[in-house]
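First, one chain by itself in structure tokens, the form predicted on its own.
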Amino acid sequence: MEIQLPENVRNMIRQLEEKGYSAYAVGGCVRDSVMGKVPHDWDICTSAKPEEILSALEKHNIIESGLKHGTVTVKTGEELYEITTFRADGEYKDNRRPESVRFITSLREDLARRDFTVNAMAYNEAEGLCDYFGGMEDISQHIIRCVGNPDQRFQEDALRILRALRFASRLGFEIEEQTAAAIRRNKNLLRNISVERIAAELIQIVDGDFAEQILLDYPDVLGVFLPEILPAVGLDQRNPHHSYDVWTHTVYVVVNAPHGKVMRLAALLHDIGKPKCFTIDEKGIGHFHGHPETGAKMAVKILRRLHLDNHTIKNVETLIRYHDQRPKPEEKYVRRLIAKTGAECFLPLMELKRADTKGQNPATIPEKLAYVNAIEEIYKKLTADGNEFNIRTLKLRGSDLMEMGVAQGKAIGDLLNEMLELVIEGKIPNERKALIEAVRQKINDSPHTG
């Protein structure tokens, strides 16, 4: 098989090969190539030790920041390639990574240390591809599979559990049967790991196309770290509405939301409330009062434990705080729930709605799909000029209010929110003019003054 190589790769394996030394594209970047898609990054890996590296490239702009691990960066205009020399591991204390590496001369014995088979293949023009342990095959056969002993793998890094997840989810493959055992037996090897290698692999095994049948099949490994989630697994709703189990139809919100972290994450956490609100009636219907609120409180600590940023957080939180929201299908409630919001989560919000009601019973689905839509296309007749509903965009301020007498405090609060609301109702239009002439009015009417 032939692999067009970039010319700065080619390159630099053709400056190594010329000072005597073995050198391959390595990686996920064969793994790409002979599946017809692009590299995002290119690894290349050599039988010169650290200092002949240096040698080698010496014309080249290096990063030596890796050396002591046998890796050397280097920087071709916005781009960066690792060159690694051939290692072997030594002892793995922490499950993450080795107490030291051994410099060796062979491309198999370096191959066999890697994670996974579609990992484990390199190329140079010379050779052709070098497959030792049936990457090609496995995908082939759409297969995730460990190189060597699957135990040993994830003992030796037990991130590699997660990666195993991600790329089945990212790829489409399936996980070698004696693999996902292994990452079942050595799943609570994760609680070693960093939150924020663990967030980083979350964030993209949610976001991969094929995320449905990993978030199926691995809620128990995803609940090491994430606990919450595993109350909802099996949790018979009991109503009409629904036709899954709580963890079920979460997945199907996660698959039918928008790629991106802050969809993919609202999804996955929306219903996180669920078990906690589960009350039965006298009719036996399961309902889940307030499950909203509590839920975004619950992904709140979630998010922070996971150290993910305040931005992604907050917009988090407000989907699932107000995904729940039916208002009717008119200007004044939308604008409040806008209000609530912000413009910049309404959208979303509505993108949520939709992906929430696919995965409920399917006989509701087309009505509750055409509401979503009515409320859509009211927020767009409202904003279609820019507007939005809320203090920071009140054509008011406090210091008005204080020039006009307002004591500091919460009074200057309380009237620049009656003043918001009487414009989300469309009472009076949101111009300065008209908003202080709104508050003299209240003024007189019942002072705030102080």
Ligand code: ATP
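No experiment lies behind these values; they were computed from the predicted model shown. Note that the rigid core is defined as the largest set of C-alphas that superpose within 1.5 Å between two forms. Numbering follows the first chain given and starts at 1. What changes on going to the form predicted in complex with the named molecule:
Leu435: CA moves 2 Å or more between the two forms after rigid-core fitting. Taking the rigid core as fixed, one finds a CA shift for Met404 of 2 Å or more between the two forms. Once you line up the core between the two forms, the Cα of Ile63 ends up 2 Å or more from where it was.
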Second form
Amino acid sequence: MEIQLPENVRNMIRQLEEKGYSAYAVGGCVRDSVMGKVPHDWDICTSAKPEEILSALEKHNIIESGLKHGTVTVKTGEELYEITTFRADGEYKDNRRPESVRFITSLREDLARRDFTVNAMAYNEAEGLCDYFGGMEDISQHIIRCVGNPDQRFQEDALRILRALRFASRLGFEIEEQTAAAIRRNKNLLRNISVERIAAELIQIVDGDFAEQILLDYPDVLGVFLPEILPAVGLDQRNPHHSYDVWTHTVYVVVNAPHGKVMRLAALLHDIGKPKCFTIDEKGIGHFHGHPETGAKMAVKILRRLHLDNHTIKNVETLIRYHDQRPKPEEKYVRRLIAKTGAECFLPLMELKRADTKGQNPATIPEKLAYVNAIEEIYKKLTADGNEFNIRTLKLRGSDLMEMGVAQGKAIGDLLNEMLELVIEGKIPNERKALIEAVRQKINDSPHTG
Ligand code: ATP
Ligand code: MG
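Give me the form predicted in complex with the named molecule now, not the form predicted on its own.
Full assembly next; the chain just shown is listed first.
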């Protein structure tokens, strides 16, 4: 097995070797290379201690921030390389990463503390591939398997539970039986992991190209930190529009949604309100009245709990709140929907609606997709002249308002948004003169403004 190392990596390995140390490319970059993928970054491990790395690589641009953890970062152009001393992990506390590390000289021991066999391989030109734990075999069989005893490994660091789901979701691998059983036995240890790290893994899990099987197989694991999804699992919708239970439907919507944090989180949570809103009518048909509103509120709570940024939360909230809106395919109604979603969320909402459709009764898909296309066509026509229905393309500036005597501050933004809404609804054209006139009228109508 030969791997084409980037020139920078080859140079750094050679410079370390010239000083008598051993050094290898390691981890994700080796995994991706043997799978024929282009690694997004390259990590190096070495027998050199941090100070020794510094002096062996002194010609490089070194960032010392990780030094006390035994990691040296080298910056070459835009590329960052992490060079880490071989280490054995010290005591694990509270199922989180060890507080201390011990520097060692054995590559094999360094690889033994890594999470999965596919991530526990190293490579350099002199020795070729170093694969002590069957990583190659597992890659060829498409298997995620812990290095060593899976229960012990998850108890050391419970984040590995989500890393297993993440790699399986990204690579399309199956989680080996013993590893899978240990994941289920130890899932509650995820309570000891910080919400930031959980959120980062969750986003990658739902964003994976092969998320479908993982989401279908492991809702119980996600349910440790997303208990709101659990009532959806197996919930029969009893409705001719729906062929699947709420969770299965949700999974299909996730994998049919475009990639990206906002889209995939919105898809994951779009029907989170359904279990609470479930009713069965006298004919035995299931309904979920109010679930978008209920779900939007639940999603905000969930995403705040996971410490996501406000912009993401707001967009996910908007997408969920309006995911079930079905305006007539006429300008007037489409304008109203744009006014509700805002320009930023409108096309993403169409994408969510398409994905939602694809997870419903297959017989109804073509008709529903044609409907979404019709709405989107109208939106495109409305925005064709570069009028994107946002503050930036509004033909009125904050400075115009100040010249008219509006006090600087919140009043300016409020007025601009108000004018934008009138433009979106087609009540005034997006023209400076008309907008200034509308503001003037408004100021005259309410003597307290300005
Ligand atoms: P990616 O392509 O997502 O960067 P990666 O395999 O490089 O995947 P990283 O999180 O960057 O993953 O970690 C680099 C390497 O460090 C992994 O390949 C693995 O060998 C090791 N590693 C990272 N986190 C852990 C952990 N929690 N427990 C054990 N080993 C880990
Ligand atoms: Mg990496």
